[in-house]
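Just one chain is shown here, as structure tokens, and it is the form predicted on its own.
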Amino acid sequence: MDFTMYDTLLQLPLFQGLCQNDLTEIVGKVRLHFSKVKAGKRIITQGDSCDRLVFLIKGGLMSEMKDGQGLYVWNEYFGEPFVAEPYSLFGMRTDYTASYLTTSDADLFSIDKNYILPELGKYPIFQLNYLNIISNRAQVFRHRLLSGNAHSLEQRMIHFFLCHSERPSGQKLLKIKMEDFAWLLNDTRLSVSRALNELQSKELLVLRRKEIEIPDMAALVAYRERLLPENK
């Protein structure tokens, strides 16, 4: 294997702290699926069977989850290196949740789900990264809603973007009517209205017919921070 195949390798959260031997025998017994793609092409379809692991080496992605009622759009955009939902491999849905589509003209490969568990499940470093990678998210999810002291409107709107953000940072896009936002949020279409525009104000979202972009999650993580009673 060559070194700039490994070198990708390692760029990869799943195959940190692997050796060269290590990666030279995977690639030898797994198949890897190569492919350039270029901008804006649909790569995954949210619903499908999530039958392999698709990694992004270079470029970026966006996610598109539509919610079962139809009243909004959430995208998430992602940059390399990144794993399309290691954890809708395995359980009880095995279905992705959302769809991914290409920003950039972007190279990735893929992983069959049958060479998981017999092959790469052999190397005690790899079964270390997939399960971390499992339970982190699991518990970071887990503290989210355990944590959404939301008093204030403002506060359940920040904490509705981050209870639906894979990562708590970077640019982020809720597609939604006003009215179908402020009854999700239980409250009048006025009071949203309100509330976000002060949010703009402080250059915390952008504002668009049916749209609400964020700039940086990290920014309105931060300012929700500020806002919860034991921080004042």
Second form
Number of protein chains: 2
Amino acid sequence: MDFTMYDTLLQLPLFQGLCQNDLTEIVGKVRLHFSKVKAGKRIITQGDSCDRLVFLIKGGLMSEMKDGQGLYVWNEYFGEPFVAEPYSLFGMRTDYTASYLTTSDADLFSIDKNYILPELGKYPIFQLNYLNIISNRAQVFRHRLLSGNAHSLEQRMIHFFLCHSERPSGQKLLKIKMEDFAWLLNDTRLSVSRALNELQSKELLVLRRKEIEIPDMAALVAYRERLLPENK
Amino acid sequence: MDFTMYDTLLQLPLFQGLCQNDLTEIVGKVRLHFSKVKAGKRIITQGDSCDRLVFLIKGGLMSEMKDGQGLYVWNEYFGEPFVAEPYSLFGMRTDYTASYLTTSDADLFSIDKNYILPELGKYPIFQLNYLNIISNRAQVFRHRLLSGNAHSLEQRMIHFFLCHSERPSGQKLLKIKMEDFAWLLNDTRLSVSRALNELQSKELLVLRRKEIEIPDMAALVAYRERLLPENK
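Pass me the form predicted in complex with another copy of the chain as well; I've looked at the form predicted on its own already.
Let's see the whole complex now, leading with the same chain.
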């Protein structure tokens, strides 16, 4: 294993803390499927069974989640390093919750589920990394569940975006009709339109026909944090 | 190790599938702190650091979660077998999200975090059980995050209860002022009162002064499922 490869793996949170010997051993035993994929290709389809971990090591990916009622599409953009839905590999709902498409030429590799516990599970650091990542997901999701009540329409709107965000930073895109968004937020079309335009005037959103772009989710979250003391 | 003990451990989802030899080995190496606790004692305090797994093997427990704004208290009731917040042991938010009190004389045991990975992590079945449990939590929480939009006040109310439920069945209790509940649900006090009384008339809730009892969360969830096709 060359130095670049070692370095690349260590960038990934799941492998952080492993020593070069461990990694050499792992690469010797575990089949890592490397692939180069052109821009604009779908590499994972929403609803497919998650039976491997797919890692992005170079380039960009976009996730695309369609809601169950067919009202909207949520896109999220990721750069390397990234692993797709490590929380969908075990448990009872092991279908991918979104599709994933390359946004540039990309380098990826994947590891089949069969190798994860029998081989990688031998390394306590890997176990710890995995448990930390999944536990953290559960904690973040739970925290959001308990913090989304009431608030102004603007705050509920940002909460809606945040609930859909795998990462609370970076670019996101919501494709939705204004009337459906109003329905989802339990408010009027006029109020929703007004709140969106207000956020656009603060350069936190960019509105297009049937599309809401969030250039930087972190800025929106920071804005919301500043609003919170005004609550009940 | 006697047969009863073996049987007791195997009831716990974290130990399911281990063979008697494994369990004998584990009990030999890992310190299990057994304790008998009288009814009405607090065994875990909300906000304390989760540095062990606490298992209920006989009796009853009640969780008590106070929200961040001091508006309400959420109680949930558990019988054996139960483990308190296995998702709070790893990750970045490792404080207990609730207090836990015995509701009857109870048999408990706990395992310190230090033993979990170095000793229990040696057993692939234990690793798999733990990853399944935590992944499942993340999946359930995420699913709830994405399914709580819009709907009638009645549905939003049931969603609020569900978001707070560790288990979607059994008895729950929400201590809250009607006006605060109305604020949290972004609706009027009158509408909330009406919706609560409607659910009480269906025997899904019991209303008392500043208290809402849910005798059986599963019945309330089943009722909500029947409502869902009416949505947009």
